[in-house]
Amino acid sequence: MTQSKKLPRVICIGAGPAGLTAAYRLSAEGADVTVLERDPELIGGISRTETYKGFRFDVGGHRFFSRSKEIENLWEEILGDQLLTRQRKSRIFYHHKLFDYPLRPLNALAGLGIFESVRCMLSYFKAKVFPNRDPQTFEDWVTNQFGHRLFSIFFESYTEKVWGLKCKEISADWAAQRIKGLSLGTAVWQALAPSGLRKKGGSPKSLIESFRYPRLGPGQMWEAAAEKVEQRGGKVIMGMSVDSLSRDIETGEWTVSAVDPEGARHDFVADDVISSAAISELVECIEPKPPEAIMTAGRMLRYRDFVTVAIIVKDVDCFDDNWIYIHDPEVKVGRIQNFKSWSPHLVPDPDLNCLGLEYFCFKGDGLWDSKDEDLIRLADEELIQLGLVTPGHVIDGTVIRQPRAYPVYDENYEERVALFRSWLDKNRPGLHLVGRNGMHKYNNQDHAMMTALLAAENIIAGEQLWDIWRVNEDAEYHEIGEDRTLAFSERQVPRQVPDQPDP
C-alpha cells in the first residue's frame, strides 16, 4: 500500500494577484494555505478596487489581457460572466489636442499643424543625416528615430514625470524595447506607399484593441479568488502586518509572526512561505537578521510611488478614452483615467463620471505629503487648465496614496537583488519570492500570476520544476511552445545610465 504524499502547509504574504493566485492553486490541491494581508479591508493589493460614495475606481487602471491562455482561462474560472470585454482607447494629450497612442506619425503631424510639422520633419531629417552613432540614453535613441522635436513633444515630459529621472539619465535599452521597430520614416512609408511596395511585416505590431475587465473593477476578481480559497478550506486573514519570519533549522518549519490592528501578535507555522512583499520590507522581517551586506542590499532597493486623485465630475463632453497620457510640462498630472470607460458599472449616477488623476512621485516629497484637500484642489485646477472640464463641473473628490507602485531599476539594482536571492537560496530554503515587489521586477498582473503559479507547483512537487525568475526576463515576446516561463515575456523598466567619469 503506497503512502499518500503529505501536502504542505503554506503561508502567502500579501493578498494581491500573486499571493492569491498561489493560494488558489495550492488550495485546489488540498494544501493547507493561509494568506496574510496587511490591509484591514481591501483585497487585491495594487489591483484592488477603491470605493468612495458609491463610486468604484482602480489604482492605476488594470487591463485583464495576457498572451498566456492559461492565465486567461484562470480569470474566466474565477470570475466567469462578470468579466466584460472592453475596447481599448488611449491617447496622448498635448497642447489641448488628443493624439493617437500608439503614436501614428501622420496623425501626430496633422494635429500639430503645418508650421510645427515642418519643424518636426526638419528635425527628423537632421537626425537622419547626423545621427548619434552610439546612443546611450533614452533621449539619444528616440531622437535618432523621430528627431529631437518630436521627442520633446511626445516622449520627454511624460517619461520624466513617471520615473522622476531626466531622459538623459535613462538607458537607451528601454526605448529600444518600448518603441521597437518604429521610426518616423518607416511609419510614413507604411502609410503612404502603394500596398505592393510596402515591406511585408514592416509595420510594428499595434497594442491590443480590446481587453477583459471585471464589471465592478479589478478588486472583484481578487475578492472572488479569496472567497474560493476559503471555500476550499484555506484562510485569508486581513489586517495582518507581518514583522517576523524565522525558520527552524532542524525541522525546516517556518514561523511567521504578524500584528493585527489591535496590536495583538499572532504566530503561524508552515513548511513554505510565499512572499509578494517588497524585498526592502521583507529583509527587515527575517530572523535572525541576515548579514549587514544583505540587509543593505535589500534596503537600497527603491520604488516609484504615486497618488491617485479620484475626481467626481458632471459627465459633460468628457473624453471617452480609458485613459489619456498628459504630455504637458505645465501641469503635474501624468495620466488621467476615465473610469466610466473602463466599466459603466463603476459609476452609480449616469449623469456623473469619475476621473482618476495620477501623480507620480517619491514617498515623502511635496506631492506625497500634500493634504488631501490641496491635492483635490490641484486636480480641479489642472483639469480646468487642460480644458478637460469647465469651472464648476468638479463636485467632489478623494485621494489614494500608493507606495511602491513601480520598482526602480537604478544602476545597481540587479546586483542587490542577485545578492539577496543568493543568500536566500543558501540560507532560507522554503521562502519563495513572487510578484512585482516580491521580486523587484516590473511585472504585469499576468506575469505576477505566472510567477505565483510556478512557485505553487514547485512547492506541490517538492522540487524546483520551474525557474520563476525567467518569467518576464527580457524585453521581447517569445513563442516557445510549452515553456510557460517564456510564453509572454514583455516588460522592462528604464535603467538609469551610470555616471560617466569626467574626461
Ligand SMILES: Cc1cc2nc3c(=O)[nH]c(=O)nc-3n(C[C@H](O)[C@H](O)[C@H](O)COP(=O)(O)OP(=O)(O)OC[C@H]3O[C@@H](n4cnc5c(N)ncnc54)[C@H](O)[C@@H]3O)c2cc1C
Contents of the next structure:
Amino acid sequence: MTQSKKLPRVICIGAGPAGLTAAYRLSAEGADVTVLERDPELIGGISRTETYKGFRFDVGGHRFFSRSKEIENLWEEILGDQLLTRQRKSRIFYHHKLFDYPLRPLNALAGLGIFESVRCMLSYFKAKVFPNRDPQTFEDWVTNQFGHRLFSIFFESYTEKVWGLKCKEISADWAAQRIKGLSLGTAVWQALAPSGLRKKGGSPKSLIESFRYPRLGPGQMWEAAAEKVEQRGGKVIMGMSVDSLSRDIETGEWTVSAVDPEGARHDFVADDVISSAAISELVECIEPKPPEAIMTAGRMLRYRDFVTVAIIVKDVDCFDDNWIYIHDPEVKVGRIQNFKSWSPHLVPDPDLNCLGLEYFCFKGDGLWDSKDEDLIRLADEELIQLGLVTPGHVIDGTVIRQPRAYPVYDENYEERVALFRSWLDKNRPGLHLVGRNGMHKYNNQDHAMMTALLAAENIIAGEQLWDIWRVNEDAEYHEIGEDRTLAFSERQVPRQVPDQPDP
Ligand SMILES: Cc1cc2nc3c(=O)[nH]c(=O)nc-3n(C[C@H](O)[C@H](O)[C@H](O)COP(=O)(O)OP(=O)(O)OC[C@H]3O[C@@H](n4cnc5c(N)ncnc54)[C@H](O)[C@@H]3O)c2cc1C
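Form predicted on its own done, so how does the form predicted together with this ligand look?
Full complex below, order starting with the chain above.
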C-alpha cells in the first residue's frame, strides 16, 4: 500500500509577488501555508496599488511582462479578463521637448535643432577619431558610442538621478549590457538604410512594445492571488511583522515570531520558511544570532529608496505616454508616470488625471526626509518649470515613500550575499530566500515569482530540484526551454567602478 507523502507546513514572509506566488503554488498542492505580511492593509509589496481619494496608482508603474510563458500563464490564471494589454509609450523629456525612446537619430537631431545637432555630430566624430581605448566607466563607454555631447544630453542626468552615482563612478560593463549593439553610426544606419539591409547594422536590444497591466493596478493581481490562496485553505495574515526566527536542531522545526500593530506577539510553527524580507532585515531576526561576520555581511547590504509624489491635475493637454524620463538636470524629478495611460480605470473622474513624479533617493537624505507638503509643492513647481502642467491645474497630491526600492550592487555585495547564503545552507536548512530584496537581486516581478515557484517546488519535492540563484543570472537572455533556472535577462543594475578615477 502506498503511503501519501506528508505535505510540509510552510510560512512565507511577505505578501509581495514572491511570497504570494510561493503560497499559490504550495496551496495548489494542499500544503499548509501561511503568509505573514507586515503591512496592515496593502497586499503586493512594491507591486501594490495605493489609493488616494479614489485615485489608484502604483510604486513606479508596473509592467507585467515576462519572457517566461509559465509566468504569463500564471498571471492569466490569477486575473483572467481583468488583465489589460497596453501599448508601451515612453519618451525622453529634455528642454521642453519629447524625444523618442529608444532614441532615433533623426528624431533626436530634429528635436535638438541645427546648432545643437552640429555640436553633437562634431562631438561624435571626435569620439570616433579619438576614442577612449580602455573605457572603464559608463561615461567613457557611452561617449565612445555617441560622443560626449549626446551622452550629456541623453544619458548623464537621468542615470545619475536614478543611481545617485556620477557616471564616472559607474562601471562600463553595465552600459555595454544595457545599450548593447547601439552606436550613433548603427542607429543612423538603422534609420536610413533600406529595410532589407537594416539587420546588417546590428540591432540594439529591443524594447517591448506592449505589456499587460491589471485594470485596477498591480495590487489587483496580488489581492486576487491572496484570495485564491485562502480559497485553497492557506492563510494570508496582514499586519504581522516577523522579527524572530529560530530552528529546533533536534526536530528541524521552525518557530516564526511576529508582532501585530498593537504590539501583541504571535508564534507560528513550520517545517520550511520562505523569506522575501530584505536580507539586511532577515539577518537581525535569526535566533540564536549568526556569527558577527555574517551579521555584518547582511547589515552592510545597501538599497536605493524611492519617493512617488502623486499629483492630481486637470486633464488638459497631458502627454499620453505611460511615463516620461526627465533628463533636465535643473529638476530633481527623474521620471513621471501618467497613470491614466496605464489604465483609465485608475482615475475616478474623466476630467482629471494622476501623475506620479518619481524621486530616487537614499533614506535619510533631504528628499526622503522632506515633509509631504514640501514634496507636493516641489512636484507642483517642477511640473510647471518643465512646462508639463499649466499653473493652477494641480488640484491635490499625496506622497508615498518606498524604502529599499532597489538593491544596490556595490563592490562588495556579491561577497556579502554569498557569505550569508553559505552560512544559511550549512546552519539553517529549510530557510529559503526568494524575490528581490529577499535575494538582494534586481529581480522584476517575473523573476521574483520564478524564484518563489522554484523554492515551492523544492519544498514539495523534499530536495533541491532547482538552483534558485540561477534565475535572472548576470547573463545573456536565455529562452526558458527545459531549464527554468536559466530564465532570462541581462543585469540591469550598475556596478561601481572599483578604483574610482579622480574627478
Ligand atoms: C520603481 C519601481 C518600478 C518597478 N517596475 C516594475 C515593472 O514595471 N515590472 C516588474 O515586473 N517589476 C517592477 N518592479 C519590481 C517589482 O516591484 C519587484 O520585482 C517585486 O515587487 C518583488 O517582489 P517581492 O515579493 O520579492 O518583494 P516585495 O514586493 O518587496 O515584497 C516583500 C513583502 O514582504 C513584506 N515584508 C518584508 N519584511 C517583512 C517582515 N519582517 N515581516 C513581514 N513582512 C515583511 C513587505 O512588506 C512586502 O510586502 C519595480 C520596482 C520599483 C521599485
